[in-house]
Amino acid sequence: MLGQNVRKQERKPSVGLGVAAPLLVTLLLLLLVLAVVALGLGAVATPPADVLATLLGGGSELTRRLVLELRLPRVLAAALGGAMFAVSGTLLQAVVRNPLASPDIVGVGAGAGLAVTLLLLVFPQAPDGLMPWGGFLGAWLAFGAVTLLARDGLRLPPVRLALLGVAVGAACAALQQLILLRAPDPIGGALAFLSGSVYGAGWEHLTRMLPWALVLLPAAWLLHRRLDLLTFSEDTALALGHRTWLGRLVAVSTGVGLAAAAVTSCGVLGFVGLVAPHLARLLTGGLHAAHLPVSALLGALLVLGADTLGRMLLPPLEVPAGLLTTLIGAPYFLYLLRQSSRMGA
C-alpha cells in the first residue's frame, strides 16, 4: 500500500510508553511553561511570578480576574483544543493506513462546523450540550462521503482520499460561510469562532468538549493495541483474531468524536490532526502506546503555541490560533501529498 510506504519512510524504532517517559514529562513541562507565559500576555501584563501564585491562591483581585476568569479558559480551550484534534488525526491515520488523514483533510472538521451552524439556525435556544452530537453527525456524515468517493474497490489511495477530503471540507464550509451570511446577527457573531480561533473562549466552551474529552480520550488509549494491529494487513489482523471492522468502527466514531467536539469550541484548526501526529512519530515509532499521548501533547504545545503567538505579532490585533496552524501545516501536508504522488497513489 502507498499509504503504509509513506510511513515506512518516517518510521523510527518504536518506543513503548516507559521508554517515552522522559520525552513525555518533557513535553508536559514546556506546555506548563508555555501556559504560564500565556496567561501572563494581555492588555495588562503579568508576570510570571504572579501567575504562579495567582494558580496557587494568592495575588491581587485584578490578577485573579484576569489570569483565573478571562486567560485561563482560554489557555485550557486551546491545549486542549489542540490535544483532542492530534489524537483524531492518530486514530484516523492508523484506521484508514494513510499518512495524509486527519480531521480537517478528511472533510471531519468541516462537517462538524456545518452540522453545528444549521443546528444553531434551526434551533436557536438549543443547549450548549447538543452542539459536541450535532457535530459528530455532522463529522461522520462528512467522512462517510468522503471514503465512499475514494474507496477504489478495497482500497483508498493516499491522494485521492485527501484530493476528496479537501472538495468535501471546501464545500462544507463554502455553505456555512453562506449560511452565516444569511444568519441573524447574534448567531453569526456566536459562531465566530468557528473560523478557527480560541479568542474569547470562556468556561462555556471549555465545559462544551470537557465531558468528550474525559471520555474519548482514554478510550483512545485504551485501543492503542487495536490501532497496532490495524497497521497489519487485514489478513494478517484476522489471523491474530482480530475483528478489524469492529475495532476500525469504534476507532474512527472515537477520532470523529473528538474532532467534532473539539470544532465546537474551538474551530476548525487546520493541519493540527496531520502534524502532530507525524511529528510524534517520528519521536516514539508507530507502537500507539507512546504514540497517542505524545501526539497529545504536541497537539496542545502546537495549538497554544500558535493563539500565543498570535496575540503577541499585531497587538492589539490577534492572528486566529487556525492561520498560524495552517501556514505551518500547509507546507507539510503538500510535501506528503508529493510523496505520495510519486510512488504512483
Second form
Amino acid sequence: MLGQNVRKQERKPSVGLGVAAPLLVTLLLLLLVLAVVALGLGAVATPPADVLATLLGGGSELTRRLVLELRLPRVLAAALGGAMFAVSGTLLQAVVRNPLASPDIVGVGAGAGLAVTLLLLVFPQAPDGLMPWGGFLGAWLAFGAVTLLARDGLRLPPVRLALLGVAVGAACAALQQLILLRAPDPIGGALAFLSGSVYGAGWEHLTRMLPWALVLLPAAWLLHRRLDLLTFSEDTALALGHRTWLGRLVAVSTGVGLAAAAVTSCGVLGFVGLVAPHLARLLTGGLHAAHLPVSALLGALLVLGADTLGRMLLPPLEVPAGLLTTLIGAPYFLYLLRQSSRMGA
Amino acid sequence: MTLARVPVMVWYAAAALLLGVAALASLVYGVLQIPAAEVLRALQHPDESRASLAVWDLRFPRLLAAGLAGSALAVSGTLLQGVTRNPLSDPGILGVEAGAALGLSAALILWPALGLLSVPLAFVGGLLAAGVTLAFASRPGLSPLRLTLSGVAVAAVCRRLTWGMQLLWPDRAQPALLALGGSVAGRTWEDLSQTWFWLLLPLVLALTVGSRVNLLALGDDVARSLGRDPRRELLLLSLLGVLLAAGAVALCGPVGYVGLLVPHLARALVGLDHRRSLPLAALLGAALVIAADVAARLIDAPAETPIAILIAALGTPFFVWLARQVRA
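Alright, leaving the form predicted alone aside, put up the form predicted together with its partner chain.
After this comes the whole thing, all chains and molecules, with the earlier chain placed first.
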C-alpha cells in the first residue's frame, strides 16, 4: 500500500536498493576513475598506472609522497565533503518537504561557518575534534532561528523557509566577515577554506569530519523508512502511527550534523546539497533506500569533479571547488524555482 | 495612517535636519576629533592647518561619497519597489548590486586602464543580473518570494565569480577589494570625480519621474488607459534604478538593505505618492549612510567597520519582519 502511494506521487517509478544496484556500481566506478585521475594531477603529473601501483603499496618514494601525503587527503576530503552535503540536503528536503531546502539555503552552512570562526578565535587551543561540535551547535542555532521565523502557525511554508534562511544566512556571513576582518593574520588565513575549497586539505582536515561521516552517513541510511514517511503529509504519517516530531528531530539533527562537519573541512560548497539530491531523485524516484546512497555518490562526484576541473582549468592557478559548484547549482536552483511557480507552490 | 497627516514639508525639514546633523558629525568625528566651530571655519577658509586638511582632503570627499551612494540606493529601491509593485524589491535583493560589483571588479582587474568607464561596466553587470533575476521570477506575476530567491541565486553566482577573479589575479585584485568592501573609508576626490556624474544626473532625473511610477504602481491597466505603454515605462524606470545602484556600487561597493529600508520608511511617513516619497527617500538614504559611516569610524576606533555590515544589522531584522508579512 505504501509503495502504491509513492508511485502515485512520483512521475518516475521509485526503485528500491536492489534495483538501484547497477546504478550504484556505475557511480562508484566513475568516482574511482575520477579519483585516480585527480590523484595523478598536479605540478608533477603521475600516470594512472603509477597511481594505482602507489595505492597498492608500490611506487617510488617521490610518487608515494605526492600521491599519498599531498593528493589523497584532498581527494578524500572533496569526495567525503560532497557526499555529506548531498546526504544532508536529502535529509533536510525530506523533513521540511521542500525542494528548495539545502544546507546552504536554510542557513545551516553559514551558521556552522560562523560558529567555527568564533571557536577558532576565542579558543585557538581547542582540540581539532571540537570544531565539528562547534559547527553543529552553530548550524542548529541558525536552522532553529530560520524555522521559528518562517513558521506560520503549524505550517512551514516552503518558500518562506528559503527566504528566511537566506536572511539568517546572510546575517551569519556578515558577522563572520566582520570577525575575519578583525582576526590576526594566521587565523584569518587558516579560515580561508571556509569560503568553499578543499585547496590544501591535509589529513588533519579529513580527520575532522571522518568520525562524523562514519557515524552519520550510516545513520542517515538507517532512517530511510522514516524519511519515506516524512515526505507524506502530516496527517498520513500520523494515520500510519508515526510520531512525526521525533523522527523529524532525529533526521534534522543528522542532516545538520553532516553539513556542519563537512563545513569544518571544505567550507560551504554552494548548492551541492541542493543539486545532488535532485539529480538522485530523477534517477531513483522518491524512496530513500536507494535515494540516499545515490545522492551521496553524486555529491562526491560533483565536488571531486569540480575540484579536479578547477585544478585543470588554469594551472598553476586553482579555481575553488565551491565556485564551480555554485556555477552549476545556482542556475539549477533558478530552474527549480521556475518549476515550483508553475506547480503553484 | 496618522503619520501621513503631518504636512509633507515637516518630514522634508526633519530629514534635511537629520542629514545636516549627520554630515556635521561626519566632519567632526574620527581619529582626530575636530570641534564643530573649527570644522565650519575650515570649510569657509581652507588653510594648511591639520584640521583644514583633514576636513577638506579626507572627510569631505568621504561624506559626499556616503551621501551620494545612500541617496542613490534609496531612490533606486523606491523606484524598483514602485514599478515591480513588490515590497521586497531592492537593488541588493534583485542581485543588481552583486552584478554591478562583478562588472566593476572585471573592469578593475582585467582592464585597469579603463578608469572612467568602470561605471558603465558596473551598470552592464547590474543590468544583466537584474534581467536574469526578473526573467526567472516573472512568471506568473512577480511574486515577492520568488523574486527574492531568484535574486539570491543570481547574486550567489555573481559573488562567486567576483571572488574567483580575485583569487585568480590576486596581485591586481587589491583595488577591486578596496572598492568593493562595502565601505566609504578612504574615498578621495579622485574617486568622486570618476563617479559623481553617473550618480547626480540619474538622481535629479529620478526626482522628476514620481508621477510615472505612481501610474505603474496603480497597475498596467490604469497606465494603459492613460495612454502610457506599461512595459516601456517599466523598462525605463528599472533602467534608471539599476543605473543608480550601479553608481553607488562603483563608489562604495555593495551596501545591501538601504534600498529596502529607506523606501518603506519614506512611504510610511508621506504615503504612497512617489512624487513625495522619492525626494524624502533621497534625503533619508543620504542621512542613513552618512550616520552609518560615522558609527563605522567610532565603534571600534581606530579600526574601520564596513558600513555594509552595520546597515545589515539594521536591515536583517526589518527584512525578516517584511518577509513574515508576505503571504506564502
